[in-house]
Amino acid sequence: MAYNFKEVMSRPERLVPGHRMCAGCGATVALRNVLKAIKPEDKAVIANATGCMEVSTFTYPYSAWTDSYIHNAFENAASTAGGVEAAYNALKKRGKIDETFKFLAVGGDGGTYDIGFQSLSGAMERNHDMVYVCYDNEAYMNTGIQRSSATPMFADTTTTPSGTVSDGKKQNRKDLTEVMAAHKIPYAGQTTLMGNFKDLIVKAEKAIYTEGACFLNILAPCPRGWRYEAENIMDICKAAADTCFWPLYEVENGEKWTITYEPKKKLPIEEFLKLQGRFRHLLQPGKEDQVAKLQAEVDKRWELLQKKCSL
């Protein structure tokens, strides 16, 4: 997609400073850059599921969002955004609205992978002209770091604690981007915070300006839940991509699969694990089998993705 990246980055902020998000929070950085992809002349409506972004960016009557903003329950951000989009189309057809609006639903992994999955799937199936943005921090961070279906295998959370009787979460994480691609929606993209954010913003712009239902899944680390220092967030995101724990790719119409970042040298999963306290127990002597199991799962998923992208 041809556009002036410098111009995009110089656009006015739509998620402004003064909110209460934690230092080093990936969700804030992710959403700030997604909103950069909206053209200045266009307006937006944001439907935000309950979670970190909602409780920290909107405390009535104050808001860090410059666009129209709706606070939703955990489970219905996607259906709300779809309903507003349908109302907008009806009003525009009657000549009562002239402006161009873009519709975004926003949720964390708890409100997307789990509690909000039904309304998300329905909105995608109905093909509303909207984008659902998941800031995936891989647990219910706002309510106490409980595991979600996005939590990786062996991660330490408050409901899957590591210790003498457990190595953390037993199950593999759900691959929601693939689930959304299976809906045959116009666009699904997976990205994270890397370099100058170009991969994220290119995908956000493509999603926002592709007609129909689109989905964007962004790995957005949480300093409290992942246990890292704020300044290390970019290193963690790059390690996620370089180990292929979190591949960067996109799917168009459920058929055209494209890897958008392929590491020159695929790193072992330990390079990702060692940067976070939630996996500290895996780096102790005697945990080699668990690390090997996690590595095998990453390798399997990466090889399957490569096959899909080569068709």
Second form
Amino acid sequence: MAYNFKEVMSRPERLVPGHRMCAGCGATVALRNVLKAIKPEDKAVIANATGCMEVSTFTYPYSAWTDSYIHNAFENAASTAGGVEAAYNALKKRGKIDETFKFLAVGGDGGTYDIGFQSLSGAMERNHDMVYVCYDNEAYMNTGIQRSSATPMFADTTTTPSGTVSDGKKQNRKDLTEVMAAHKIPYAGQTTLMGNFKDLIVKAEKAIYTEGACFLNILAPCPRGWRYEAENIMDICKAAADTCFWPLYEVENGEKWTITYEPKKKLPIEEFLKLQGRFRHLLQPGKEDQVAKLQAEVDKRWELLQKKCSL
Amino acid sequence: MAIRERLSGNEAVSTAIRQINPDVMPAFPITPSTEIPQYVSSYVADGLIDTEFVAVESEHSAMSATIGASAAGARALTATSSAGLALMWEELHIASSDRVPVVLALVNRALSGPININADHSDGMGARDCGWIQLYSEDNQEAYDNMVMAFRIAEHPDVLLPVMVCQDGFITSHAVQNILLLEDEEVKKFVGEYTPENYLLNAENPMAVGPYAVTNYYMEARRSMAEGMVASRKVILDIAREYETLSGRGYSFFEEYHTKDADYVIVIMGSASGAAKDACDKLRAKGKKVGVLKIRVFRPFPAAELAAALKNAKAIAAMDRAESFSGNSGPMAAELKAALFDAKQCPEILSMVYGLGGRDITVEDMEMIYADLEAGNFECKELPYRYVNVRE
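Moving from the form predicted on its own, what structure would you give for the form predicted in complex with its partner chain?
To see the whole picture, the full complex is given below, headed by that same chain.
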């Protein structure tokens, strides 16, 4: 699509002010912009997993969503959206609905990588015509910053605290976008908040308007969990992409891999770490080996991704 | 014009589903309910119905998708048993609190462990406090009739609560018995079109479902569910009367079998009611004043009506096909005792647990239970209640 920043940004808001998300929260920015990719004339139903996004945007009796919206539970946004989509197919077939509806399931990394993983995998395999949007803030932020399988190695969380004999989380993060691509779904994309949001909105539009099950993974920093000042969020996202910690890419039908943002100069991982309090313990003298280990993991994954994209 | 058939309980329930032609059915197989999604899938494959069948990857997702479909504006149902219902437990509460009028065909089976695929009511009893209406069936005919009535009860604007239609695993679900079916058109007309007031796919008026509501609203939400449950009493009876006009088969909260003048009554649910009725017939032939009270509607619990029906009973055997580990009695017995207390009635009550994991209970067992009631033998040994047919 030819991206027109002015046109896209002047579309009516579908996630409106009045909600209680934090200043500097990546999830809110991510979702608000994903919804911009829906054609204004189309209707939508959003199924939201339990998490910050849900409890802060649909506190009875108020909703910040102009579209129909359903929160069911923590682990089942995908199957709930699948049920809504099945209802749409049934009612459309029986002549009870004329309008075009788009279906989005939304969850944080807890509701997506972990507790909702089975429901997600099932819905993707069944190829419901929907988009699953993960706002990945790399820990269970709603319950107070506990580690998830999306948490990077050495991050300090409340269940992997750094301490005198601990450097934070011991394990590497799960690469969920690749797992979703392995489902051979029509479209899987990975993005974050960058510049004029072209990468995010183009991918969201592709996902929403590609028939079948699509997956969008958006790195969405959390100021409480990552410990940064609200105004620094865009710098952190850019550093995530420029260090190749969070490469921006997409996969069509599990076959066609494309890197959508190639950093002019690949920056060392410290450029990403130093902007966040959750890695403060790593940037101390004596922790050089740990940083090198993290760098090696980023490099390895980036090289593998490049190989897939050059095939 | 009634159609004479020979069907298993699963076939009977599936036939009702075919006649209703619901919009959406997500389901996951589990013994002994597996045949229901299989039959429905074959109806879809053969073009008999155009239901969207969603073969989900778990029972949790089955109920999640059923809720999503119903909230979206579709008539939706699922089927399960035992561990499947246990896995849905979280979602059972969400279905009732979202006030989605969905239906669940429950084929009752024991819960693990030890793992056991046969009949008892521990799955249904474990879900008794989830805000669902529960209808228990004695045989294939009742399972069919309850299924045809279920959506009418659930969708009634005074109720808007989900309905569980229960039948005993294998004993009812797999045994083939004679049955009278309604014509397809009669069922369609009786059940009618589903026209919800608010739904997600209403393009003119979007809806939000499943809010975060803490101390300032939660109790009101729960009370409104309780009000729906209380209001369902009248609706269940009204729909049963309407159904009787159509089918000739009458239903109420429970069936009273020779209870009017009975001194000794067995209170029971599900398929074992047949053995109790046979024993009752044999003893009646000998002039014994015995009766059977078979509970059909466990939720809402018909407390006042039960007490009224049992007002002349001298001794009652309250027979549970489920263990609730309360240390006092089975779950139905506890509720029955509470109902009689409220009615200031104080008959002797022998609480009994029977038939767990599919263990047989015979007509002779029932005769012995009547004999104990008559002889005043209410002795219990290891527990404060009695296990029937258990090794010592």
